[in-house]
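The chain below stands alone and is given as structure tokens, in the form predicted on its own.
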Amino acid sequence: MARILGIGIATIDIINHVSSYPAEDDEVRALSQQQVRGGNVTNTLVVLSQQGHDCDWCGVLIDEADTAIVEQDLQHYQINYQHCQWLDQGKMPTSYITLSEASGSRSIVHYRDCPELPFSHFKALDLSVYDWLHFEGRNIDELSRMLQWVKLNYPTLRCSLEVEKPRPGIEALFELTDVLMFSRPYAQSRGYQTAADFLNSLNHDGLMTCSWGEQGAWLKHQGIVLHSAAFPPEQVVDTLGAGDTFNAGLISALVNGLSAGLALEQACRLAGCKCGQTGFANLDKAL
């Protein structure tokens, strides 16, 4: 078992279930709707819980009625909040998901009046009872100091960066990372239309992972590029969180020790896992 501290947002997910997409203009009735936690990191840190990991969350929370549904989740899960910045004005972000059961596929349109977690509030944490940090890949600015603080203060602890989407100055971020883990999208965004020579493109000392929906993720170490093939269960039913719980699975896989290949295998297993089913609940028991 790791400690593992994850920096990034939560949200309040409001998940409306439609039977197919609706072309533009339609009006469709909703199916059923829920409201859930969300938010890349907080996703993680769940899965991560599941597998016997002590997980820990650092964000920004806003104290509004909403923000109990965040609470709950993640007492529920076992993580620990307490060094998230509390802030007595804004709204917690929201995320409008509309979840196609024809396809799993999802649409997601994002709200957000909360300010990102600074690097001030970041400096005071005690990070030497930490395995391992897990970073989402946004406030570039903020993060850029959080992680030279990191390297400068704690030079032994690991770190992992999710690169999701095409934010100005990111690239600025990869060397100060140990673990980087990019998504289609941001591979296409370079223009790249395959991970490999995504992969092969970077210049990085790490591991590095992209993964490519349902043509599995690869992984580039030590200048070797190694793949998995996705594992699809029956039906998919929700992909929501998918990636993140692609994430988790790599970070549980190598801070137990697990080569690079075999941890490349279970991140895509446990995501295949989740692709099955509505949310996040039981994948301690997916692999």
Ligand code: ADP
Contents of the next structure:
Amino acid sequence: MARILGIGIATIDIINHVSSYPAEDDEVRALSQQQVRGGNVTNTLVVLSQQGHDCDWCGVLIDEADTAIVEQDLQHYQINYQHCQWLDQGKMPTSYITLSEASGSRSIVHYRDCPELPFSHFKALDLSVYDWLHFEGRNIDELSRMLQWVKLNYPTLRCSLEVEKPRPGIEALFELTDVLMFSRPYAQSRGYQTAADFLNSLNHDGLMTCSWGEQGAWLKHQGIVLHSAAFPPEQVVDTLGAGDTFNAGLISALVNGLSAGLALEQACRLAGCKCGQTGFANLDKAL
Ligand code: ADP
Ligand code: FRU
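Please could you give me the other form, the form predicted together with this ligand, since above is the form predicted on its own?
First the chain shown before, then all remaining chains and molecules of the complex.
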């Protein structure tokens, strides 16, 4: 069991379940609707907590009625959020999600009116109690200062960074981390058509992964590229947060001392289980 701090966002996810994805200018009726907590880093923490780790989240919370959805879920999964920054202006970031029953795919329209976590807030935390820090690749200027601060003051503390979207300056952060988790859209934005070609184009002292949906994921460590196939569930029900679950599986395996190859396989296995069900509950029994 490790003590893990995640830095990133929580969202309100309004999920409309539809039988198949609508065409543009269509009008369709949702089969059901859910309002749940989402957000990459908090999704990852919810899965890590179910893998037996002691998890804290640091991000921004807005003092408004909808925040109760986020708080209740974090409490349910025993995620400590006492280090969050509370603000009385703005709105919790909100995602309007269409989840297709035909394919299990999710399309997201995201709206935010919420300031990002500043370095000044992060700097006040006592990081000596943690075994691992996991960062969402956003808010690049402040994140750069956070990672440099960690390198300077906690040089042995392991840091992972999720690189999901191309953002100006994000590449400068790579050398400040031990583990990099890339997405297919990021690799494609750099001009690569395969995860292996993309990972081979990078030199990084630590470990890097690139997940590629139903094709599984690739990992590069000490110059060697490995692949794990996906673990398809009987039926793909919900792929929302598959990547966040993959990241949790990877961190959990690495912090528990598993080899790179086994960590990759465990991450794909956990993500596959998640795709076979709605949401993130009961993933403690998945492996
Ligand atoms: P994201 O959720 O960020 O778009 P991916 O689509 O790359 O991330 O998915 C992350 C991981 O989840 C993949 O590496 C794979 O192991 C698993 N996964 C995603 N989609 C499927 C699927 N349809 N069937 C089985 N596993 C899947
Ligand atoms: C899934 C997710 C959702 C959230 C969106 C934010 O990976 O974290 O829960 O609404 O992405 O970009």
